[in-house]
Every structure is written in C-alpha cells, then in structure tokens.
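Presented below, as structure tokens, is a lone chain in the form predicted on its own.
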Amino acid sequence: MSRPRRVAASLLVAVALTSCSGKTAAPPPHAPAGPVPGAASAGDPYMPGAGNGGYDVQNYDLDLRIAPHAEPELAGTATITADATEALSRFNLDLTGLTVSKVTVGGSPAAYTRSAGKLVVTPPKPLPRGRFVVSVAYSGTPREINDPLLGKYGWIPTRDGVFTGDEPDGAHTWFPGNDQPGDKATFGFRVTVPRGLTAIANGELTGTGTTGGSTTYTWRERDPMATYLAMVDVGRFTVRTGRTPGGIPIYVAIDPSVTTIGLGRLYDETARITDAWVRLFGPYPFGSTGGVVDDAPVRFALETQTRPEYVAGIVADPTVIAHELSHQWFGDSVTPARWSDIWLNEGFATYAEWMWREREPGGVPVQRQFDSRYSQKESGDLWNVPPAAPGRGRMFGRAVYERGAMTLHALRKKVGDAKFFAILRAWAAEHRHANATTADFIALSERVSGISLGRLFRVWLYGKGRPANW
C-alpha cells in the first residue's frame, strides 16, 4: 500500500499420513478424541477476532451480481473449497453485515448462526480431516470499514460503481472467508453488472457475455492470494491490454473522469516498471500485470494481486506505481504470516520506490534518500517505533515504510550490492506464493551473505532510538 504524504498466524496444514496398505495413520497422541469447533480467530493481536482456525482454504469461487447504488447492491454465492486440518464439529467464516439465505456443506443444507462478524457453520455431520466444500448464498449492501486507527477501507462506493480496497481485513465486507493473510487460496470471479459498466478483478479475464441489460465478466487468479489482495472494481473504465516488452500480459484501466494520468502513460509506466523489477527481483510471480485507476474517495493505492488499484490524487508520481508493482514480489507472492511483519511488505516496496526515484531523470541517489531521513534526529515517528513490532496503530506509519526501507539499505551497505540483490532474489524465489516471517528473512540474509547480521537487524527492526552503529 502506498500512503499519502501521510497475520494472522499461518494455519497449519495437517496432511493425512497414509501407510503402504492405504490405511490412514492414527492421529498423534495429543489430538482431540473427536470433532471440535474450529477456532474463532487466527490469534493475531493486530487484528483481534479476524481469521479462523481448523481449516485451510484452497479456492474461492465468487459468483457476484453487483448493481451499484441499488438495494441490495450485492447478491452473491461464495463456494469455498478447503481442507479441514482437524475433525470439525463446526467452523467459522468472516462475514460482516450481509444477509445469508442459505449455507450448504458438501451439497447438503447446513445450520448457521451469526456472531460478531462471523458466520458460524454447523455441517449436517461432523467433518473429518480433509477436503470439504461450503457454499454461502448472501445479499445486501456492503458497508465500508471506518477504523479510528486504520481509516476507511473495504467496500467503497464510487460515483459510478464500487472500489474494493481490503487491506488489512476488509474482504469480509463483501464475501465470506478466512480473512487473514496466513491462509492464501486461488480465486475465481464471475461478476454480473449492469450493461455499460465494466467489472475488473484479479488474475486473467477468461470470458465476457451480455444478456439483456447485464454483462458478466469472468476472471481467474490461478496463483494463491491472501484475501486482503482480492479486488472487484466496477464502473465505467477505458481499458488497454497487451504485453510488456518482456512478454508479460498487461491489463490497465482508468475511470474517464481521472485526469491526473492518461491510459497510455499508465500502460507504459506499468510495462516499463514491471520489466525492470523482473531484471532486479527475478521472474514475475503471476500470470499478468496491470493497474486500475478509479475515482474512489480514499487516499491510498493498494497492491491488489496482479492489478494494483490507484486513485486520482496519488497516481501521477511514477514512484507510486513502482511501489505497488514491487509488492507483487514482496507482499503478494511472499506474504507475511502476521501483520506485525508488515515491514516485509512496506519496507521493501518503499526501498523499491527509492530505487526507482534514483533511476528517473535527475534522480536522487538512494544513499541521499537514506541520509535525508537519518539526519532527522528528533523524529519520534521514525525512531521510537520498531518496524518489526509497530503495534496496530502504527502498521501503516512512517517507521514501517521508511525505517523499514532504511533497514534494507543498511543491509545493502553491510553485505555489498552483489549479495544484497542475491538476498532479494532468493527471498522472492524461496518463499514464492507462500507466507514468511521476519525471522525467515534474517536467516536467509545470513545464509546468503555468510555474515552474522544479528546486531544490524536488532537495532534497525526492534530497537527504539536512532541506530548509532550496526
């Protein structure tokens, strides 16, 4: 996420062990004797109550009918394929506000109740460990989240449609799921909107069809994605598609009312930056790149997977595009397991932003950008907040972004350019499409560099006060 010049714990995937005879091995001695309720939270203190336990989602298929500014605005069916990691008597899905009309598990009707942002599902019979499918039919008008610490996000109405900006936990405003970054899944979207409007989602557009007064757009994201990176933007857009010079499919769209950047420039900048990051960070991790510029009444850009979202007020600076596209490697493909590790997203993307600013005509060297911040001795928001433990209220604060980037530059100066960029490429390659932690990054950095880096990371990521030596 780009901010204006302003994790949940990973689910453990239990795999049934099979002997040569094909019989299922006995559960470990500490396993419960029978089915139990799935945990009602993923246990991340930064997002109390968000996420759930007892299962690992494999795929979401979302069939959505969206009629902007109508009532109900949204009618949908979410079909969720998941693996139960323990025998379940019931389980929870995150969902806020919308009316649920039917729930099935394995095709059979299931009982359900609502409780504090949760849909509590009791299947017709307990679920053994292994694959199951739950389907939820729901409708209503989603409501945006207005958090006193994190601001406005989630389902955001626009002049002619809808903008969905879900970080950190806004996905549950428009579809049921396990709304925490530690449970990534593939996604399918079938979005029906009034004729004349365009529906844009993650992944690749696999089909369109118009019947009467409605058009249906089908999108598919085949690579695992955290729920906060899911997007459906609806409105009147001008669209351009093609391939980057390096051969990566590209899809960009702009609301015609936006005048701060043109479609051609968005296309060219996206293509140029994507290819540059491939050369620096390694193979592009997804099937396509792109971007959407909407007229949403928010002040952030967001790294929604394959297709970052921008708004008119902050898209004109190409470093914003560089920031969001670098997230495709750092944040989208390699995703933190807990929100306390968000510097692994934002510190990396801010450093990419600095590197892009250095490349531009009349650019500012990265070292000078580092020095300008390091010279700010009295900046409490920079020096008194540890980037790897910022607290919920500072998740999107300056220390996570700028001191996180400074940590990477300190690492670069310590190990040298060759090993530094080898570390970034190894990080993107070894944790591709997975979740990772700060401890994982420290261990990888020491392994690749061959240098003990404990003090550097301790003073830059966990200490308070301006680091004096490392």
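Now show me the form predicted together with ligand ARG, since the one above was the form predicted on its own.
One chain, no partners, no other molecules: that is all that follows.
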C-alpha cells in the first residue's frame, strides 16, 4: 500500500513528442504512456534490488503446506491482490530460490522468467491501472540466510518444525511479493502441517481443521503489514489465549523444550507490558497481541506484527519483551519506507526498553542509562555512526539502537515530559498503519512542542563525534 512513482517512461515520451514537433500536432496535455515494465527495484540504497515498482500490494493470501525436515519443506500458492499504479506490460515479484510451477494473472496463465531474486511476470494482456490479482504456485526448501553481521535469519529449521524471522530481507526466501517496507498489505495465512504440530502466524486465528494426517490453521492479519514482519512458526507448542486486563486479545505460545520462561510468565508479562504501552503510546494498533518462544538457533528477537518471536536465550529478560512490544507502535504500525530510517524503529524500542528497566523493582532511572552511555567518550561505534544515516553495515548497530534512544532522551529533556509523550502519541496516531520518515518525525516534534529542534536532531542523528551542545 504505497506509491513509489515511476516517471522515467512518461518523461521519455514527452521528450520524444516535443523533439519532433515540426511535423506532429501538439501532444494532448496528459498523453498516456503505453504500458511499461514495472520498476525492478524500490530504489533503497541499503537493499539494492529489493522491492519493485508499478504496483501497490493490497493483500497477500499465502496457502502453505509445510512439512518440516521433508523434501521439499514447502509447497504453496501465493495469491496477491495489488493495484497497478500505471499501465504495466510486465512486473516483478521478489522471490529467491524455490521452483515456480504456475503463474496466473486475473485467472489466466501468465508467462514468467526468473532472474537474480526476481520472478518476472508478463500477463497475457498488458494490465491497465487499477486492481489485479496474481497467483504464484511454488515449492521447494527455502535456504536460510547467513549474514556475516546478523548471523542466520529467514527460514530456519528447528528440531520440531520451522521458524521464520525475516528482517530486513528474508521474506522473499519463502513467499513472492514486494519485499520492501514501503509497501504494506493485509495478509491471510492458510498453513497445513503434519497433525500434532501447531502453525502460528500474524493476526488472529480464524480456523483449525484436521483431515487425515494433517491440520490446517488459518490466520488473518487485517491491518497493513510490511513483508519483513510476516511470520509463520511451526512446531510443538503449548498455547494460552485470553484478553489482557485492558481488553486486548492475546495469544502466546512456547516450545515445550524451552526452560528459560514459562507460559504463565510469558502471558502475564506480554499482557502487562502491552497495557502499559497503551497507556503511554496510545491505542493498541492491531487486533491482538502475544508472542512465540521457539528453540530456533538464531541470536535475535523480532517484532513480528501482533506476535513477536523470541528464542530461549533472550526471552528471560523482560526488557526484551518490552522492546518488541513497543515496536508494535514504532516500526510495525508506523513503518519507515527506507532502511536508513531504521532508528525510528530501534531507537524508539530501545528507549521503551530503558523506560521498562526504570519501572522494574530496583529499576535504573532512564537518566542514568543515558549517562552511562554518554560517559563512554571513546566509543567509536556510538559517536562515529550517525543513527539516521548508519549505512547498510551498521543498520542494527549500537548507534541506531542506543544513540537513537539517547536522541529521544535529549528531545525529552529539551521539551519536557508532557510534550515529549504528546509527541510519541501524535507520531503513533498520525502515521498509524502507514510509512513515515525521519523528516516527518522532526517536523512533528517541532509542531507539537512549538520549539525549534533543528540543531538537536542534526547533532544527535546526523553528526559525527559525541554531541556536546544541542
């Protein structure tokens, strides 16, 4: 649900028409360009090649049959409803690995080719602007990503199933789509697994049915979601559902082999923290909250929409749960369109983590957490990487997380508590379910506080060296 505009083709036509004006009649004022190929990338320099132009996805319906440790592990059909933002002769979907067996557009077979992370689809007739439906049948065993900095992510086999954790670019290893944060869409999941296993996805569980040896779980995420926040987690789980004291539906699940946290504590902390963040940040943006703890061999937790994912080693610290749940407002509901703005996710979630640490018994005041970092005079990572332009390699580094959080604390000290929390609530409310940029945040902060903040943000977000005056 976004619009990266493509202007190159219409510009070319305009130039061609004017340059032969000697013979041709003046072109009609808004000469429609003929159908063009959709752009092959969203143009994000941090993720060259990822995402596509020419259309805006409205909904994904993922019908997945998952057989852990079998070959292939995955067979699926992705049905994607999108709006063409210009007339298209062909368009691209992101997809890496896997075998495509059939593509239809509007129900008719379409031609397709594969190249470097893309499925290139040529419909039988060019698509006019507006709504279309593309369906892709595919199968295979997705390959996990092993990044030198981030470690493993993407599609990760576990002892009893499979875990998916995709930020920033793992989603297209298991479903085709527009894999960039600027194009959010609703999702339906229909996941069929061997009987005895549970399949968990984003949103709300809308049905379960067992036939023969397999069980199908259907899940629906009714609010727009970026592809990197989509998840399916399959395995043995104990599950608890209910409502938080504040009334939000909650679904939590734990792999029974995990011993670092119990189901009761995961449930209680998730409920308590969700409600606390509602009081601080404003209405909960989605239909449900929750969490899943699996025994996946990864080193991260992830704020997958409505249902963060944790692994045994890191869930025991409740500030991790506070961090991932705060992302539901900051990152999931209000999502950066460009990865260079990732501090809008991680700086905010780290600040939430500091606020939770302050509230815990024997809590450390936020000011002290700021001071202990500020006193690290020689910390190159913190002071030489600007949080709002960290570079691809430092996207998930200390400056984005910690200096990002310090930026918010500097803002809070400048404008005072009342205006600071009014800024956070206005940010969540005004950009709810949409995409936003650092420039949007600066403008909103100045408007809500009535204070000129150019220097503060310049020094904290874009400067090199430890900020001294702001």
